[in-house]
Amino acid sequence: MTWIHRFALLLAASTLLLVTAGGLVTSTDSGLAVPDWPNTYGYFMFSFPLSKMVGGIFYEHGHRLIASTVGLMMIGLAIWISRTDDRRWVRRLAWTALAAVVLQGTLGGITVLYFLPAPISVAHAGLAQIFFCLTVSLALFTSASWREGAGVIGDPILARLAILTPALVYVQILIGATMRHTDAGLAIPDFPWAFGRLIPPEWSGPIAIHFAHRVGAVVVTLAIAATAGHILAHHRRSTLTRFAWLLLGVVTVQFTLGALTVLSERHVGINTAHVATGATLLAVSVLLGLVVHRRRFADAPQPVRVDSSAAIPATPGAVR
């Protein structure tokens, strides 16, 4: 394991840790605990007193310290990819996600000053997620293993389902940010059922937006048991098979999180960790895509080729 490799993998679990931040500040209702950026009660960031975080000031300005280091590591990380990296889409990708960063937090200002507008803040919380399946990827792309790879060849079901997957996770978060940003958390207050049924029977903006959320639930639910079924299936042999159990872990646990959100009427550390863990089941089936589609990347190793045509010689005393 090289050491830009071991770096990646710090800022991966670094962001995860300032996903869960932002969920906490959300979950606190602390967003607007500091008022001002980008200074904190007109301090300068890292200089703002230990003694003042209390309350929501911690966890706002926690957020904005964890924010402010990941984005140092990234720009690290970019300049080290990119004077040590001889492939020259994995320097963009790092430049890319640096960019996105850079963005993330000028939304995250943006969304204090002008007092937490919903389109925005679920902009912010959208991009977030990003970022994080940016820097898993770069770890990724740092490691042995991905060198050595040779990808997954004809499965075009499993191909088509890895990239099916991460995409119904992504858009399940946003309808998820949605519902955090607009209050619409409890909108429907009992689980399983809806208003006592199994479809709402009564609809407003916020009801529709939490509904939508739990077919969407179902919807990944489905997605994930059959593209980690197929794994096992058709490759049961392979390293996929860890990506299929972690998957299914994974989203076990999330959607048993989901329900105790609204069972517990929105308890902090339930709340906070259902973000947590949609960001994570968001990662590993991201990677499980890239790793699906090895083949088509630049770096991809080449198979060898046998000459079946050339003559083998022979050996002494061999039976003819």
The other form holds:
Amino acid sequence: MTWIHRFALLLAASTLLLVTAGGLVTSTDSGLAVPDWPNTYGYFMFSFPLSKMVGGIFYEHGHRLIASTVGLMMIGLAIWISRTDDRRWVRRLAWTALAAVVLQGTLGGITVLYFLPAPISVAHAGLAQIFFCLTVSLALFTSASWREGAGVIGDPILARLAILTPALVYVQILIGATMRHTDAGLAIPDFPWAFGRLIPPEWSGPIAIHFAHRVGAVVVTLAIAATAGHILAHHRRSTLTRFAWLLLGVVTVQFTLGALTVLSERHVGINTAHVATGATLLAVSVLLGLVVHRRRFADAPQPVRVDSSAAIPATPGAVR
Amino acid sequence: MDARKSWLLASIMALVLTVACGGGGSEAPAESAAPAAPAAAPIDAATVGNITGTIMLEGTPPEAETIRMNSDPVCAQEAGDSELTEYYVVGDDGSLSNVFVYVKEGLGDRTFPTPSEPAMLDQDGCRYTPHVFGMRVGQTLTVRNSDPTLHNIHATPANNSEFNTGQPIEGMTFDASFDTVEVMVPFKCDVHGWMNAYVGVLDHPYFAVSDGGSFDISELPPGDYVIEAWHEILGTQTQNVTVGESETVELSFTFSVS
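Next up, the form predicted in complex with its partner chain, please; the one we just looked at was the form predicted alone.
Below is the entire complex, every chain and molecule, led by the chain shown above.
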């Protein structure tokens, strides 16, 4: 395992921690516990006394500290990749990820300064997931297994499912973020029924958003079941079957957490775990999509090109 | 496939997803001076009347809960285990405190001078004092932090401008005001989630907050009025009342909980 891959993995893990911390901020309603930005109660962010990280400040300022750390790590990774990786598209992806995290920080500041307007907060939540997927992808692309290649997967059905599934998961996450930032998380207070019925007997904006998230949960679960079922029925490659079982496991946990979030009336721990598990589900589905479409990448394992690539030393002078 | 296409494909998940990302006691009028009135509707100090009354609660409300302040050691140390929620402040006789009572209609187009004295909201012991109060449109509201810990003062009005300001140092004050009538403007501290308060913002001085169930609205010109009583959990009730010359009218509101 190369050091750059280790660092990319650390960045991806740190980003998941950041997403989780963001979930804690909203779950504890601490988004405005620090009213200024980029300073914290007038202090430069990194000089804010730890003794003052009390109440909601602990969550909000903690989120900012983790975010800043992740941003610095992303700068480091982008520079590292740009100087050592011979694949131009990977270098571009690293800089794209850096631009995404810069934009993400800006959105975070705007949403604080404007008292958490729902569209900005939802965009902040949505971009967080994209950035997380970018870091996970970079970790994959810097791995030895990716460079070696997993071989060609000639399955057009799986190819479509592997694109459809992460797209559906992401749309579901956006609906969930909208529900979270419009305070519609308990608009339908019972589960599995909706006001005692299959379909809500009355409608409002929050009820519609909440119900859409429930419908989305069913759709995503079915999509993952179809993807995983297809893999298990038609493929024996351990890489794919592991993805199938992982997807099934994560979606089961996520569905359960969603139900418990309602039944517990948004218990902070459960509510936050629901956010983190949703991000994990998206990342796993994106990874599966990348692996399934591996042959479409420029560094796909074709004998001649693999040999050629292996012959090029990974030095700045050799960057293409 | 060339490198450019590969890069695009590597980004495809994020790019596809990006498309979807869009996105007290009864309180006398705030100022004791007799309210000035326009020439068209003068108020004769010799004929003004009063509305006094009681706010009662029927039924048994949920018991006040002890507020856990252990997320901030300073608050926990100051408060101990004695701080209770203020949603229902009820006496043994059912008298209900912290109800904002005010003249909702009946003053016509009378105008009143804005008080020069500020209304006060203190953060003391990691609680807001007072919990419910009234002030006037354009009047200065001075918010003070009397705690040796930091607070943010976050007003979340529906019709006025929202603000959120930090007060990291004990003794700090912050001045604000509201431009529009609004009953009620909520305040909260996002650092300490248990802290909340409400202010009724009016363009006249005829309001009070019940204390021990009693309220008193004084120096009211004779006339027909709609009086509203507001409680943070139980909502509002209104009554019509006629105040005669130099008359003190008794008025009572009864809220109920099931």
